[in-house]
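To begin, one chain is listed below as structure tokens, in the form predicted alone.
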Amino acid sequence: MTTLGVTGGIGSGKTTVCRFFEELGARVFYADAEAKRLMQEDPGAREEIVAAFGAESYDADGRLDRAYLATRIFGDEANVTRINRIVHPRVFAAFQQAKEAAERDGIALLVHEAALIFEAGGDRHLDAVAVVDASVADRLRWVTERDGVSEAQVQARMAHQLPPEELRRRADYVLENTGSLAALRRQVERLYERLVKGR
């Protein structure tokens, strides 16, 4: 089985690329979704988050207050490091379980989708990493429309990710999301064939 990381800046098209991989037969581990689940459901993670950021991190019904956490984390490097130390090891452990399950199930390609693969050191545990890249203008437009946030809010999130040129330098493969969805899918199909069938 081959493991492939898929990463890229916010709004670059990572989820779309992963959907294409799934349609081709790959299994995808969505690290960011798993992180959100763990922050909500893992008792140890909840305890550490409350200790680090206060009881306000969860609302009266016990739901994670993402808006509150965002105000504490974005723009504060120390708090970014703090939340990452709580969440990243747990996500990695969950990925290891997903990898074992995929091997048992005979999956040929397991994709690890995450915004911060390089930043979290996840690339050390993967066979290869593909970076999805799109223009900053397109990314700003897509995310403001998708999330209903301002360009300034998107740019603040971009500031916590590696710049596109650094992502491209460190990538094993680059998927260019600069044209049609059909063109992007063709790139995914070629990469799938190369990774799974050696073509």
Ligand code: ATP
Second form
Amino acid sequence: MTTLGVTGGIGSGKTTVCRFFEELGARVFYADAEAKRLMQEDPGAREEIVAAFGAESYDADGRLDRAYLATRIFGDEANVTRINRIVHPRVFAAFQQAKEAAERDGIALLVHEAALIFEAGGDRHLDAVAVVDASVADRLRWVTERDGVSEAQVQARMAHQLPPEELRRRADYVLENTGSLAALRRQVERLYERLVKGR
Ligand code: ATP
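Structure of the form predicted together with adenosine-5'-triphosphate (ATP), given the form predicted alone:
What follows is the whole complex; the chain from before opens it.
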């Protein structure tokens, strides 16, 4: 089995690419969704989050208070490191389990989708990494339409991510999301063939 990371800046088309991979028979591990789930459900993660950021990290119903946590983490490097130390090893362990399960199930390609892969050193544990890239103008339009947020909010998120040139330089493969979904799908099909045939 081959493992492939799929990453890219906000709104570049990562999820779209992953849906195409799924249609072709790949399995996708959505790392960011798994991180959210762990912070909510994993007893050890909850305990460590409370120890690090206080009981106000969860509301009276036991739900993670994302807004509160964001105020503690945003722009505070030490707290970013603390939360990453709680969440990353658990996501990594969940990925290892997903890998074993995919192998047992005879899956040819397991995709690891995450907004940050290189930043977290995750590429070391993957056979290859594909970066999805689209123009800044398209990304701004797609995300403002999808999430009902302002361009300034999307730009603020972009400013905290690795620049596209850096992502492209570090990628093993670049998927060009130039606007045509059919063209993007063809690139995904070619990459799937290439990775699966080489197994
Ligand atoms: P995020 O970083 O926010 O998780 P993402 O990289 O996963 O986003 P997607 O969710 O796949 O990106 O795409 C962002 C939005 O743009 C979605 O609403 C998607 O339907 C739309 N989109 C992506 N690519 C195209 C395209 N080629 N043509 C039209 N719409 C597109």
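Being a predicted model, the structure only gives us computed values, none of them experimental. Residue numbers count along the first chain shown, from 1. Just so we're on the same page, rigid core means the largest C-alpha set that superposes within 1.5 Å between forms.
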Does residue 159 move its CA by 2 angstroms or more between these two forms when the core is aligned?
yes
